[in-house]
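Here you get one chain, nothing else, as structure tokens; it is the form predicted alone.
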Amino acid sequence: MAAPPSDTQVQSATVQSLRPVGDDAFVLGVTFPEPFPALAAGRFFMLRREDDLSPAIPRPFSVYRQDENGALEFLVKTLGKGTQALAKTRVGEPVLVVGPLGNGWPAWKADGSAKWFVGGGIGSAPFYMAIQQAVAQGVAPELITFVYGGRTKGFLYDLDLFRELGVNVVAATDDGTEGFHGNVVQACESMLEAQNGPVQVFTCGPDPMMKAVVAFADKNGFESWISLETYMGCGVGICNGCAVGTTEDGPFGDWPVAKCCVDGPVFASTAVHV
């Protein structure tokens, strides 16, 4: 049975930032007693309060930024009481923190293939991190795409911050308000007639996006991996609550369920079922 990892902690984090981006997320930055090592992408930390604002349980969110000296970015989309809880700390505030957590991206590989990330709204989140660290593993920045897609503009968080890691990026917004006009997929398709050679895709964001995505890579023979936004309870693998259905001849064998907090949230997408 699966476990959490080895180096995750409970502690009081110190909050160092708040930063509004897009029409309804922030930026939460937090410094810690001992700075984390660098950390994988596409893991995650469970964050509340440490006063009765917060709900009980923590909120997941991937890490979405660690600086040169081991502070946290994590990138937050208001919606319930644990998002609104957050948005109102303050500089300096305590926040309770436990991770990091679960398992992030496959070791980045530059084998000549190319790599698109594909994000939708807050699915973002793991992205920033693995787009670094595969440059900084040897792929070559012209061989990474990150399509971003989102309803209208608004909800294409930290846009610029993308472009400015200079890789090939792609907005689609359904509206049109940026970039391409259509979602994801379209966009992944209007990308294939210039594509030359194997491509690698990498997804996080709405469960019927990822399953769209998933379904263009297997149709156009893409290896492809899959970062589940699965609710979690307590997200060590106890309270079961994040159970995610296994494919019958995937890695995971006859076992019906993973547990997407220690078994994930990372995935091949031949593993599980979105």
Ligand SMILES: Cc1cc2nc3c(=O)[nH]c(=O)nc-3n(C[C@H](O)[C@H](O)[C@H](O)COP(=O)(O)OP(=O)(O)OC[C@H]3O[C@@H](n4cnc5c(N)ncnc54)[C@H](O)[C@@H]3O)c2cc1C
The other form holds:
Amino acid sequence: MAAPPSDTQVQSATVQSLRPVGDDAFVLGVTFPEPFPALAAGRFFMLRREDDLSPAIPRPFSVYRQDENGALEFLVKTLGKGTQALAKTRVGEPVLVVGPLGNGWPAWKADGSAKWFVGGGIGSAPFYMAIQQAVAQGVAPELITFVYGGRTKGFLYDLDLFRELGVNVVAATDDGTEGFHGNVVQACESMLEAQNGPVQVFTCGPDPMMKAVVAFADKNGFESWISLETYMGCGVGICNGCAVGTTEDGPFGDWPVAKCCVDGPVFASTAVHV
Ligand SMILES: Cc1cc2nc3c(=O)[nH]c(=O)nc-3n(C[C@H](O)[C@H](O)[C@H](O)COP(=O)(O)OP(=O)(O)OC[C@H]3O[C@@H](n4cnc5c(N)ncnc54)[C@H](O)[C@@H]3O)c2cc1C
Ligand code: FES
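Provide the structure of the form predicted together with this ligand, given the form predicted alone shown above.
Everything in the complex follows now, all chains and molecules, and the chain you saw is the first one.
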């Protein structure tokens, strides 16, 4: 049975920076009394303020970036009470941080296959370090494409930072205000003609988008992985608040549900239903 990762800690971190991005998000930088060693991309942390402004239950966020001193950044879209409270933190204030949690993306294979990272809106968060780590692990930058979609330009957060990573970046907006005029699946379809050889697809974003990306991958015979952003309670496998249905012939066998927090949040698309 899956258990919380052995490196999970509960720490009071200190806010180091708070940088607005796009129309409705911010990047929260935090430092730790005991910095973490290099973290695998795709893992996540539960965060809350240490006062009553935050709900009692911390909220999950992917690790966005990590610097050489172990300081972490989280890319946060402001939605409800939990994220609004985090948006009100100021430099020097404490935040409660539980993690690292979850499994992260699978090991990057420099096997000649193209890697298409397909993110929607805030679903870009687990991809910045994924791209850095894939390149560091030998995947040629020209084989990596980050397809980043949003309703409009203001929901493509830190696009310029992604462009600085030196891989192919294809922006796509529903209203045509940035890059390809259309959604990420249409952008992927437009890339097919120039593609020779195998492709692996990794996606994170709203569920309908991921479903469409997986259908696109299946149709073209590409392997795919998804990073789910289900609602979470405890984040450590106790509350069953993050159950996701498993596929009949998948790796979970007869077990009908997986726990996103400890079995995921990254799954092979053949393992669970989006
Ligand atoms: C593993 C994981 C990683 C995540 N990484 C990030 C990240 O890097 N950056 C980021 O901004 N968010 C991320 N999320 C989503 C984030 O946790 C939620 O947006 C957050 O919990 C909302 O809290 P809130 O109190 O502000 O909103 P709430 O008051 O809880 O909800 C506000 C509104 O948002 C909707 N909502 C809340 N949570 C979700 C969700 N998970 N999926 C769809 N709709 C939701 C609610 O239905 C409601 O309409 C991640 C989630 C998971 C599980
Ligand atoms: S969030 Fe509690 S079991 Fe996953």
